[in-house]
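So this first bit is one chain, no partners, the form predicted on its own, shown in structure tokens.
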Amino acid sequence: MNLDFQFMLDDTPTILKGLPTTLALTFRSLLMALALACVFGAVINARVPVLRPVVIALNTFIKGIPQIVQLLFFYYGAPMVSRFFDGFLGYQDDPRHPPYFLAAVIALGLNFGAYMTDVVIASVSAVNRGQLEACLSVGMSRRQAWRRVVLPQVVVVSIPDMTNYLVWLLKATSVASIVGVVELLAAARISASDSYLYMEAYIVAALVYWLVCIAIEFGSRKLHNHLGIYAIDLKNR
């Protein structure tokens, strides 16, 4: 196999061009998780006598569907209901321009946030409940309890399970481009469009995503051992 290495050099900086989407596309998909496991984890781990049945059974839901399904749901859904808020509090429907990017990132957040549920609730389990009641018998209320000891060892306890998710979802952002949004493999197909170089493209791409990943895991590490310091600090207080 012969590959052009003089394409992708030139062909590098095009393809870059769809990275800022595809990182803006993973960090607002991320927040969107975050808060969704964080409901849903609250929810499950209080035991809402209504609400966690209900939970639970959404969160199944969304996990037992593919993620490419839910991506083309809210691809033909994001006309429909854009169309329906046109005109409200200023909104104004453009036919010419449907939010396919704000349907991607509904559709990426609602998939790894019922996936990132079980590490909330997982991560909250890894913290010795006897901690909590410590706190109540010196006379922390329920609150300072949770804010100042628990959920700092719960946010270190997440952090390896988060990050594995993180870069999961960064590289699911490549099924976006099948709903319209031109991220990076979305540029490498169409900057490979005029030579027919898709193999050239397609590792360029390949390195990037491989960059990132390093990065993203990279800071990672690097919090976790920041903040784990701290949390070994609270736990042998």
The other form holds:
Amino acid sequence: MNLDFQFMLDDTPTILKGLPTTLALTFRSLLMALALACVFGAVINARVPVLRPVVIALNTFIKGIPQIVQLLFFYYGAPMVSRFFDGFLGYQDDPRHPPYFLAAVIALGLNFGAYMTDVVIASVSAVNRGQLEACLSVGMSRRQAWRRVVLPQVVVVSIPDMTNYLVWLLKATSVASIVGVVELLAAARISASDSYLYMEAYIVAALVYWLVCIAIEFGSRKLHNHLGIYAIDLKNR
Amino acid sequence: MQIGLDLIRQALPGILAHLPVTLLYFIVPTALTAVFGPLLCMARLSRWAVLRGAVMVVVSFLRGTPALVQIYLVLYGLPLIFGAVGVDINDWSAGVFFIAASTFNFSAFVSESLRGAYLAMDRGQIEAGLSIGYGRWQNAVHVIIPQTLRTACLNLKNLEIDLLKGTSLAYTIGAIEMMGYTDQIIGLNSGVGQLWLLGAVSVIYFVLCALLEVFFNRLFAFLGRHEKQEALRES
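Structure of the form predicted together with the partner chain (previous: the form predicted on its own):
All chains and molecules follow, beginning with the one already shown.
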């Protein structure tokens, strides 16, 4: 087994050009997923009458089908939706370049929104109910209590699980290479199509993914320790 | 609407005919992981620092890179490795490569899940087992494994569901299972009714996942059948 190391070195800058797209895809899907998770979590926690069963059913269904099916769904749907919105608020439909990036963001955002809803619910219930009652007993309003006491704790509690899903989301963006988004993996595939040295290109791509994942986990641990500085059980650990 | 329903009616027998392939890509990695997962976990907890470190790096790599990349790496890398020892495996079917890649990936996740469950176990349980005269193997069979499995069960359920959904990636390297067949039909129809077909196939995946969920919840209850009294005492 002999790998062409010179090619790997030369190819690295080309592959790295796909990294910003991967990160942008990850970040935007993360924002959408977080927003969805907060809304869904609030709906489920507050027991909103009609919406609650709808949200639960939607989440269960999303979690039960493969990511690639969802991505393909939005990939095939993108041209139709784009045509539908042609001329809406100055949006111009370009039939030759359907908004595949946006489609991938929506697909991944929906998918991970469903998973992160569970994290939101679990984190909220992990914060002792006595905290809220204590706030109310000293005369804080509900809004103040949530904003100043409960939510900061919810955020700290949720960081490890959210990091898991962030890493998973980063890895899931590689599937977007199949649906017309030129991110890291697609860049690797394209860069090797000249020389047929696919193995080398994919090894470089794998190493880049690995490094980014390690960096995310490292940063999250630092953030968790920093934000959790007042949490007694964290300090004892 | 009518077009979509007609299309589903035509394509459904073919899609269901590929269900066994999907199940094969699910069951074989599960069975192999039942062997490799615990082995990796034991190696990760081993006394020898070199083995521990090596397994740690491998597991971190398998957990830190996308499954799709690993599938490609196995597809292109396995023939190179086998070629180095003079065996030509280029004519093996794509399914074999997918199963190999899937097993590597899944073993890494399962080993970490088992490790977490093992470490969460009360040390006193092991000492209690030894104190009543159990040997190492008896202790493993009667004390360690049941409790570790019980703790890891819900985690394993999520991993198994992921594995099942992950089989849909097989078609990217030409192993035709349910998803791959659906994609072929979509291609043959030049995309007519594609969203309908995807909807149909997602319902099938959803039903499979629901079955897994029910199975593992029962398993969880079964593994915890001795814990009821303890739970009552705590409450």
